[in-house]
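Take a look at this one chain, the form predicted on its own, written out in structure tokens.
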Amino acid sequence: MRNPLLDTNFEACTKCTICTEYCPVSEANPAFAGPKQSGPDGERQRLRDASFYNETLKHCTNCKRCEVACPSDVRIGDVIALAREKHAKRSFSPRDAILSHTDFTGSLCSSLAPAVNFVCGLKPARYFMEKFLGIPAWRTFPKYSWQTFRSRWFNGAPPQDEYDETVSFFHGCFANYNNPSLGIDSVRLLNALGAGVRLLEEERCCGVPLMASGFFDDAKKNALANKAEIERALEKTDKVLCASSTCVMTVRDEYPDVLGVDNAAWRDKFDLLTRHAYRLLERGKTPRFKPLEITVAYHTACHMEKLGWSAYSIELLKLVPGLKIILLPSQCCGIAGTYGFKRENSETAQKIGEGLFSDIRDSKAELVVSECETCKMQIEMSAGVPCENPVTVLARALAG
């Protein structure tokens, strides 16, 4: 059986420390030694003696900016994640279970959405969550939709058989439970580009929140279930698309590198929706856009930076008449999925995002655009500006 730690190429580290310079946590939290020290340096010690493992590795957000910066292509974030999987102390946390098991939490909260949304806004409920769960009382929660995207789809999706090609759609948890309109917008945009859409017969959370809270076994179960569904979908379509940068990065890269789930046969067929949309444009599938006279600020989410595919979304947005686009400096917002929802990380999360929040406010943009759903939560709460996926902006601009 392969050793995933050896596959991360950590011995190629030249100790240049550029990863630490790019690490948003190292600057905000001195308790974190930094990617080099926690990753390659630490792993050399941990392989000799497990007692060298240090619980400060939990401060890593897995933003992947260290990997983007590394000139030797060391998968530093994976080294740290695998070390946590192997050595971290395990103790059950109700908060971590609630935050990370998004399918269970999402299905329950959606079925009770009006009540859940109301209660989560009450001060006594927030006090309870901070005191007994460790979720900051000032943290805002995403609203749940009483009708999921999947239920809307199966109760009235437009016919999808009349298009030149058909693609499969991996909607992700956020679009399903919190923001069904993103799923609807994704279908509208693909239809306008001449592509019909089908859903996976069954879909589970990509697993990234589970890994972040130490539930690696559950994450692998999800990965194996999704692998089977993706392979089944690819028997009928050529591509599986997703609008979430984190879901795409996780399924393509974390499945084989962290969870040991082989996706080599179809990795390149699991794609970011805006990337595939751009390629449809290159093939002459040009939708008609109506003018949108607004100013938007484009935020490159951390996992989008890792994928390196921001240009596809930006070029698509440039096609919308009247849309003024401001490109923000690429920087972390701090929330890192469930990381910023944990009381012990909240101060670090906000400190990391201060520069981004300031840039957004200074831009005077009416809307922020980003492919990451938790960036949306953090930006709307901390910068006070609405944030949408580029797919939503493009769908809003569709004529007719």
Second form
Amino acid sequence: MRNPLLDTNFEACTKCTICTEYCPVSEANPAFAGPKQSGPDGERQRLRDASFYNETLKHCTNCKRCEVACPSDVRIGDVIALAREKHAKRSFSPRDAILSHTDFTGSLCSSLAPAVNFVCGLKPARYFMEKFLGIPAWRTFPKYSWQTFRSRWFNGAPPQDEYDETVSFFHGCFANYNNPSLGIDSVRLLNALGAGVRLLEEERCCGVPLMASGFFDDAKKNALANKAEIERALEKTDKVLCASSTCVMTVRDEYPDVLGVDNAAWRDKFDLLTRHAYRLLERGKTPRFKPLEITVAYHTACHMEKLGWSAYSIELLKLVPGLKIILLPSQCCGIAGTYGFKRENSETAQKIGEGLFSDIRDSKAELVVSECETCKMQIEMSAGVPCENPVTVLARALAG
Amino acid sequence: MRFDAVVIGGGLAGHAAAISLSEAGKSCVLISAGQSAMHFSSGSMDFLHTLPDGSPVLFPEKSLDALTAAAPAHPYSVAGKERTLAMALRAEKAFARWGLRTEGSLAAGNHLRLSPMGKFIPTWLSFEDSVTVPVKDGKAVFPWKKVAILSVRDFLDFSPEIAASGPRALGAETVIVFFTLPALETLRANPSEFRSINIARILDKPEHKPRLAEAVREAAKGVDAVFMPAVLCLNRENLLDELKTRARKPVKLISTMTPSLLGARLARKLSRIFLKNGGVLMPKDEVLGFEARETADGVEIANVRTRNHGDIAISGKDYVLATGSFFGRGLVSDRNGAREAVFDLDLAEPPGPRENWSSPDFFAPQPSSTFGVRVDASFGTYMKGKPVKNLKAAGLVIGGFDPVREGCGAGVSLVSALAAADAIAKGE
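For comparison with the form predicted on its own, would you give the structure of this protein in the form predicted in complex with its partner chain?
Next comes the full complex, this chain leading.
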């Protein structure tokens, strides 16, 4: 249990309000008081009297842009998340349970994938989802894959024991249930860099959608299970890599800071795939790339901004001959994981993303590149341009 | 990761250095510990308004010799008059090139900007849309007989009464008018967040322009100019031009208490220019350590290690340290002394005994304001008495001057940043 008397990080706030200036939510939805008021300012009052807690804190998307802007190192997003954990009213919402329990929803939908994808595309079904679940009918739903990445892997992955080193791969829910080709691309890229790949014995959702919907206990259970698996994997390999920026940020930062799950012993070994790929490159591994004559626009997802690691993906992309890279100004796309899938947030989500969508259209890029899976869904639906993880672009450019 | 140049610090000096280096064709990374003090600034940039003996400066160009005589350790004195003025001119040209619409020049001498406290403060460059007043024969010339100050009702970071005391002191008549919009009511639900930037997010929206224009037009009746607190034109700078056309009178902005929109707008623009030039920004990162090697004639920085990048070192052929003073955490102090935070560089002057760091009179100049690193004429630095061959300093991390008392913080930042970038580009 956290000791509130020791947790005084919010006291470093000087009330400069720079965080609110960079908050995409308070810009789009003035009903949200913004990170300063909801975070450190509100915390001072909530510590005195819990009735100062206010339900508008649920408008926070946990994008972390406030923390990136803060000159005083206040963990504003964490203060808000912890206040929600402590004070928010719990009421069961079937929609939130479906959206946030990605392992349950994912395995169910994958096993029925063609039917689920078909039904989710039908108007009456979408009407039902909007009416009874509060998921906007116009929002594009992610397609589920008939075969998960894990099942494909265990049904005939190429041999991985002929490489100089082996790394563990945390595929995440999206690669597993929705986009197995991202998992396959990850393996191909790592192989091309001289690293063999093994999966964790078992893997659960990192927990980020659970936290977003208030299921902190379930998130903590997942975190503890993943911690045990990661520790087991690190007995055999030096690194556990993941291609999703949000999973990486969550496991490295949210486990200790929000869920109270200690990862100090291995935090640095849980890494973003492109960052480790860059490391392998610096060690002299040189994958061969064939020319890819397209223009891509790089979008810095919010959690990539927090990790601060965009440069690795960009440097790798620069190795592909013929690839033209446009750097989009870093701004939130609005989806914030499951946030934009909830009817009450969907308008805010689209408003937040407007600037990014028009920047993407103006760039005339044929493809957007981003490490975040929900940015992909939002960008493809709202800007009308396909979006892929840099790992996929790099794998596509591999020669042979 | 390897770059031609590594700039540490994302304030005015860091951005100016990084943009100049990227313009000179250098691959450049900017490591920034969070958003900077530009967000608290008026958006005007001062060069020099007071000499150390307290005498006011009207023409900074003419006062540099007197400054050098009185303060030989001042960065302008160390760099020399010629280089200082050349870099100031370069900054004026760079601002025009970067699309920052400023007025003022060293050639024209200091002009005055109206502060939210109703004071006219001498300065060098101001945004075209802020309230400024020329100085003729040593006197402020207020160009309008009667001005309206149009503020947003219940906006607490700006007092029209206090601001109006400035024009009144120069003999102008003032009227105070308030306006509001239905769309501002939602914001008012959180009174503590009824702040300049939040208000601008609403006022900048095209759908509110007609009502805003109407309020300005009403306020402009019977006066020569309309002054507004800077609560608009964050993302739509031409909004003021449109209001001006509609009111057929000058419409000008006065900076507010923090967050200051004019300063924040400057920060955003500089960041975008750097990225457009292909610069790499490492936001919210901090240098935790470095490797250096001794050379025959000094020290050379080999690489730096940061919080976000861990085992992957960031290395450059050249480095610029622009981490600021105590507030920016470029300088740190404890009971035993003060030091430069990243490299422990030599200071311009030893801090001396702790009891001499501050003056008991809060409003008196504070000796600790002059703390900072020792530099040479091209803003090179020193470590344990030896020159650091590839590390320049820029901005408030430099010692030997008092930016508040002398009114020279922005000038020193720009001159040192551009001089450092120039020296790096020339391989000095």
